[in-house]
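In structure tokens, the next block holds one chain alone, the form predicted alone.
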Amino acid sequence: MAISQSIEGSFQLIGGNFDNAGEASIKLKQELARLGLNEEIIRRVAIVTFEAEINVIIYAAAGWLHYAITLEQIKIKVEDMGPGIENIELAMQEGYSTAPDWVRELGWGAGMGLPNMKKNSDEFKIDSVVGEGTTVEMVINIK
């Protein structure tokens, strides 16, 4: 592994921009591969970042995906300027979705985003304020 110091970066996410859906998660996946991380870690990071990215695109006007890579872990923080989540417990249930029909017709919004993020993270935290936005913080341990 070629990590000698903390590596940080971020990607701006634009709500409704399905043409670039997955771009941030692909770029982070490529960075992790360049650093020589094992495939299982890269797979987990790709899943959580892709799901978070899609949620921003579906629900928010815009957002940011921040990451920090150290020898021990990968920290990911996704903040959005969206409507917020009224009931986080309900939103964490597999299959629960508030995605509009037109988003579902595109093949998104199946209600697996937040559960998949939690399932593939070693640490998972979500905070949301209705009318302001949502912040999801995830940690994936490397060792």
The other form holds:
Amino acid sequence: MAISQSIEGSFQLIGGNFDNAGEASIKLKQELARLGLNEEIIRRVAIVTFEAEINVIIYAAAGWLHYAITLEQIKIKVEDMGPGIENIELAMQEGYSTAPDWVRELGWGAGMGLPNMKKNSDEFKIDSVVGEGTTVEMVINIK
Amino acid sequence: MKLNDIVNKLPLKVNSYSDGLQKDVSGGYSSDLLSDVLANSREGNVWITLQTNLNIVAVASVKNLAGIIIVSSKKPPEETLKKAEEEKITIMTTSMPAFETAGRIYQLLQGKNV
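We have the form predicted alone; now please give the form predicted in complex with its partner chain.
Starting with the chain above, the whole complex follows.
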């Protein structure tokens, strides 16, 4: 594998910009493929980053997706300047969503995003402050 | 089975990236919830959906899907097709509803004539 030490990068995410949704995930996926990571790992990273991107686009004004790739793991941190989540326990329940109807018409907002992110990561942590924003940290182990 | 074999046997119109018809189809997935497709479709699947917005292209790209079939005579907007060309995603349209499209493709993949 062509990974020495750690490869890091970030993507800026713009709230409300559905046209570019998934772009950060597609670029990160290409980078992981170039590094020769196995397909199942790439598949899981793509799912969690895409869902994280969509959440920032639906709910926040802006955000960042940071990644760090080492020999052992891929760390992803997504932080946004959004409204924050009042009840994280509720937000983590599959099917629960506060997305508006027009977002649902696009096929998003089904209350699957956060559960998908948790399901596909080896470590999952979410912190949120109402009125300030939300940070999600995820780790996917390579071995 | 190649995507092309499915296009030849069913009333499908190819709307973008016809080079992708040479791709192998591993199976299919039918859903209009994009998170569901992200989570549960598999590489090489053909995706059957009513959705036409731009985001279907990114989902198909990130999941390495074989192509997208938009059912019930829904027309994908020009911006979706343009993005599909860029991302090398084959989009097909059909007047068949999702149930019939999925049923007939399922039978083709089982080696039956439809």
